[in-house]
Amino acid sequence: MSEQLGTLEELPQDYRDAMSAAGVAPLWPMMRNVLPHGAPKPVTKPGYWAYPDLRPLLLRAGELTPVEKAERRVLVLSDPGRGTGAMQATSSIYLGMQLLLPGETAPAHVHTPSAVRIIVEGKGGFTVVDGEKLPMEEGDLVLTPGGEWHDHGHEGSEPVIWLDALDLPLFVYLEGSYAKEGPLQAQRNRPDASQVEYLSAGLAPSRKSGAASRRYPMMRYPWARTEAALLQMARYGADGIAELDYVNPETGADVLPTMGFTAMYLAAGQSEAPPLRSSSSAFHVVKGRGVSTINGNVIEWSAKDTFTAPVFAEINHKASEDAFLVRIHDRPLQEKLGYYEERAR
């Protein structure tokens, strides 16, 4: 494909007023925009939320704003590349953080996207879906698919704050983003399915004849097991890092349809420099402490920080203590469309 392809300016000016008239607009001088050789040029610039500075403003938004007025009470986390107020943290992941105080209630509603939840801090929280009360504890991850209703509420304490990431850029660019309000869900009288159909890996309830499985049988994946499952399997690993994909316990597919969620541990000391993946990712420290350079950019992170990367990012971590990551992604999202990729560095 040429590289010397011609400019709008070289265009006569009558025949650029026609074609606006007309509706229309040259592709060539455009080409190099849309079709860039070699590997996409990200308007993603690499973005870093330092937890201490975010938690204060959160508080103070508890103070300023009752749920009641907010429905969801969250700061956007917006790419440095589109600018702050963009409801964008990457090309395709949403992130916010969301206080709930003791005693309040967020209402339930049903929406287009998916979303999923990192607790950062806190206890007594918990989100209803589909009637399945799951409690919110540090670390944990809980679904909140497309298409299922959902609700939060606090029984505890102190203030419940955590991360939402979801996929809200995608159906705001297909325009079939929207939501429904319903009243609060009736509460099942049992534990969550994390607690009792797949309390152990490798193991799940018994497949009747004819019975249809749900979509979305678990919904909540407890820090406690995920970190023991990644300490165990780095202790026989050779380098001190291990990493596990969040996954169906039944299909073993990615926990929803466009993104997926691994959980990465770094022992002190150990560096990791993965491939250049056609992926973008959001990174969010769950403990310890380390440094990542992300396309020349240093990031010095700690405990309950967020930080993000774009499409084919150059990216090397270092832990100067134990760290526990959890990594969203659009992979599962590329892999639909046909184009995932991973290059050699």
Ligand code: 1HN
Contents of the next structure:
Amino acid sequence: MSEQLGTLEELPQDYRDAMSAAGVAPLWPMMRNVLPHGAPKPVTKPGYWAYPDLRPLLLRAGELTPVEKAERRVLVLSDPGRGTGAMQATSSIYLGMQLLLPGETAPAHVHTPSAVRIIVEGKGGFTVVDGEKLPMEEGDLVLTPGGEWHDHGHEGSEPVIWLDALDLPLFVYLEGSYAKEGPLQAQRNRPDASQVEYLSAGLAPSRKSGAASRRYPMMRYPWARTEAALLQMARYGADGIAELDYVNPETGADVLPTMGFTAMYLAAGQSEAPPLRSSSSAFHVVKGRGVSTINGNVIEWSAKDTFTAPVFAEINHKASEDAFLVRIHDRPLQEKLGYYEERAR
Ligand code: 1HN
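Given the form predicted on its own, corresponding form predicted in complex with this ligand:
Expanding to the full complex; the earlier chain stays at the top.
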């Protein structure tokens, strides 16, 4: 094991000035910042956003800023470790709460990052992705993969609010984030693929030899089916807990290359202490009530609230009412990079 590394202050001033003039710096005083021993030292702090606090602010944004002036009318959930205005909720996950009012449209665009929506409230909203009209009902998970044109519309009579999760921080870091704008898309006159080709788990459209499936064959995961599946799993499990990963119905892989989504059910009175995971995560409460401790921070949550956990966080959940949450995480990305890890506790 190496000892304490040398500091910048130990070096003569003329040498430090000469290094700066040459555009270089010594590694050793900074080495431990980028390579701490044993485990990462996250900047991210646990965050908690109670829906009753966000909702009036969003509705006020609806009065103050017409959608034409916003393109997307969103309040960004900033990581407390980075401060308000930070365009990230964790190291890799961006979260925002978006409002669309009846009759409004959010214009079509396409960009490199991927987005996923979890619908929080309201009826009649929809997203069009690559010509497919995806109804947005409470709890639904709707994909907008990178590179796919998307716009939003609203045929209902009450405000529609959803949570956006994007892999934006990664794309910003890579200096790969950009968008193109276009006209609203023509909508194919048929229900989305969750109602047609992928109505039943385990069944996928038969294809001629060599014919490829779409990269993102199903872009809407209706909540009603997720909830029913969780309850059935829990009914035949021992502990009143169930977890289901959202997967591509053709390949069984995670729905996106970067972000993963896991639906969780905790029956009233049940608690869970997951292993320490190298992934960062955000939790959105679809229904129910409970308490979670994230690195010692006690978060009392109820329906429609959102909270976050940094990498390797110590997490404990306890439901006081039957609870359904969606965990948003970056395990798919970390697995591709070859370092996803779980540590027993
Ligand atoms: C975006 O395209 C949407 O399409 C929402 O609704 C939030 C945040 C950053 C970059 C693109 C949307 C976004 C976004």
